[in-house]
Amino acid sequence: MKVLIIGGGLSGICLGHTFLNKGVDFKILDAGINHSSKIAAGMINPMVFRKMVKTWKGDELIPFLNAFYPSIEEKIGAKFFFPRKIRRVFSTQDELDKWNQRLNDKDYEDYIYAFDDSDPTPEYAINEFGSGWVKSPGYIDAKIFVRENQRYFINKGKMITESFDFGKFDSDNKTYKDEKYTHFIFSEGYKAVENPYFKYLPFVLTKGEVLSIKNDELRKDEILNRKCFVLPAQDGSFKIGSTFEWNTTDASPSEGAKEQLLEQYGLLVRSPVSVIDQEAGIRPTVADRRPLIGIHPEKESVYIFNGMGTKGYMLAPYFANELYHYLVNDTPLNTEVDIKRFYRKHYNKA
């Protein structure tokens, strides 16, 4: 088994470590773009606040990532996974009522808990309806994660920094630049919309923007969340995010997004800030909000591992492992992520 992974962002990195741990021969080809992987806040949020329910497959995803990321840190000698709990500030009385219902539900005892008098909500938080703690594993510093993992793979001779040339790809003979591989896995992020093998899939690209701010009053041991998040970074700054702009590939920061984020911040925190940076990236989100994983319906060597979306740092480790078992042990993929769910519409086959 010899694998070429096209794309060295979050998905490609998680596949690389999975294959390395399992003894699979592979190389990663990366164009050096990775917009969303690098600018993502990397927050691990196990709750969907709109409905006040656990995130999809959270009971499996969170234990897996809690083991996966520390093992990579130890392997590459870099720290990028930082524990932080999330303080959810409620938007309405109805949200508070739903939260209180969950507090009495044993299925949620590993996800949320109530405040006690020993840790009151900070005075700067606008807190009309109260707040509660989310037991988040923390967050991934995306810049460190991408930079240090790519450096690690380059040093091991496992990553090449160049764009994939479709003109030199022979899918029938399973070669790229005349070199033979058994599997080609495309993990290109939003660039998949230009991929001739997978552009039929229902990507709904979303531009996300994040601000870096300076504020000496905010607590550095927690993440604030309501309408936006306020996340403490390792350099002493804070990140405010994130926006959603649909169906665009323009990854440049915009003044409108900056104003929107500062407005949302002002509804959450009564403490002035100074903006020190603004970043934007394109997320490879999907119409049904599930990853896109599996084999091309007509090309037996061509695969995709993409569409992780806004919860990518939660999803990618677990599903990289699932793809490995699919390739090696013929273990079926989860039907909700398998691209076979789109075969019938586009290829008239199940």
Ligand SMILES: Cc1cc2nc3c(=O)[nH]c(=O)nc-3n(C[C@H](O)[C@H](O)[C@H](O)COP(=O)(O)OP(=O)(O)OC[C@H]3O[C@@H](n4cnc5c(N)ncnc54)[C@H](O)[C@@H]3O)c2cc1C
Contents of the next structure:
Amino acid sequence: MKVLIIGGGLSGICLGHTFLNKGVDFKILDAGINHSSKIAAGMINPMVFRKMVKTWKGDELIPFLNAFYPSIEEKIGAKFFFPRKIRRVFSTQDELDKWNQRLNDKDYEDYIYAFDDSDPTPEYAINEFGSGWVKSPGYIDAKIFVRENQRYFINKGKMITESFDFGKFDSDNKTYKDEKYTHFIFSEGYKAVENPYFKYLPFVLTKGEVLSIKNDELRKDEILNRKCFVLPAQDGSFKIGSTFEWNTTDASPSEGAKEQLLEQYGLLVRSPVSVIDQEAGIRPTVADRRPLIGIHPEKESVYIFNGMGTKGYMLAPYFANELYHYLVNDTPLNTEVDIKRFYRKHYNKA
Ligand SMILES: Cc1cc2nc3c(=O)[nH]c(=O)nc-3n(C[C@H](O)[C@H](O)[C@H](O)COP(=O)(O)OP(=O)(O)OC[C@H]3O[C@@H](n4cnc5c(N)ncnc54)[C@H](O)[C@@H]3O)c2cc1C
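I have the form predicted on its own already, so could you send the form predicted in complex with this ligand?
Starting with the chain above, the whole complex follows.
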């Protein structure tokens, strides 16, 4: 088995580590144009606040990532996974009522808990309906994660900075630039919409923007959340995010997103900020909000590992492992992530 992974963002990195751990021969090509994994806030949030329910597959994803990321930190000798709980400030009475229901539900006891008076909501938070804690395992510092993992794979001779050239790919003979591989796995993030083998899949890309701000008053030991998040970064700044804009692949920061984020921040925090940076990225999101994993309908060596959407840092480690077992042990993929779900409706054999 010899695998070529195209794309060295979060998805390609998780595949790389999974293959390395299992002794699979692989190489990663990365074009050096990352517009999502590096920009992400990297927050691991086990709750979906809109409906006040647990995130999809959270019970399996969280224990998996809790073991995966520290093991990579140790392997590559870099720290990027930082524990932080999330303080959710409620938006409405209805949200508070739903929260209280969950507090009495045993299924949620690993994820949320009520406040006690020993740690009251800070004065600067606008807190009309009360708040509660989410036991998040923390967040990944995305810049450190991408930079250090790419450096690790490059130093090991496992990653090359190069854009995949479709003209030099022979999917029938299973060669790229005349070199033979058994599997080609495309993990190009939003660039998949230009991939001749997978552009038929129903990507619904979403641009996202985050601000970096300075504020010495805010607490550095928690993530504050309502309408936006305020996340303490390692360099003493805070990230405010993030926006959602559909139908664009323009990854440049916009004045509109900055205004929107500052307005949302103003509804959560009464303490002025100075903006020190603004970044934008494109999330590889999918019509049904599930990853896109599996084999091309007609090409037996061509695979995709993509569609990690808004929660890539939760999903990618677990599903990299699932893809490995699919390739090596023939273990079926979860039907909710397998791209076979789109063969009939979206694959046009023209
Ligand atoms: C503003 C913002 C905030 C976010 N916040 C969070 C968060 O808090 N928590 C969370 O879990 N997720 C978050 N995400 C989502 C997360 O970033 C994505 O799910 C994840 O990073 C997707 O990773 P990927 O590797 O699939 O894609 P990408 O990060 O896009 O990586 C694709 C890689 O493929 C390479 N590539 C593309 N085409 C080619 C080619 N032809 N040849 C070679 N290489 C190629 C690129 O150089 C790139 O490095 C956020 C995203 C954004 C934009």
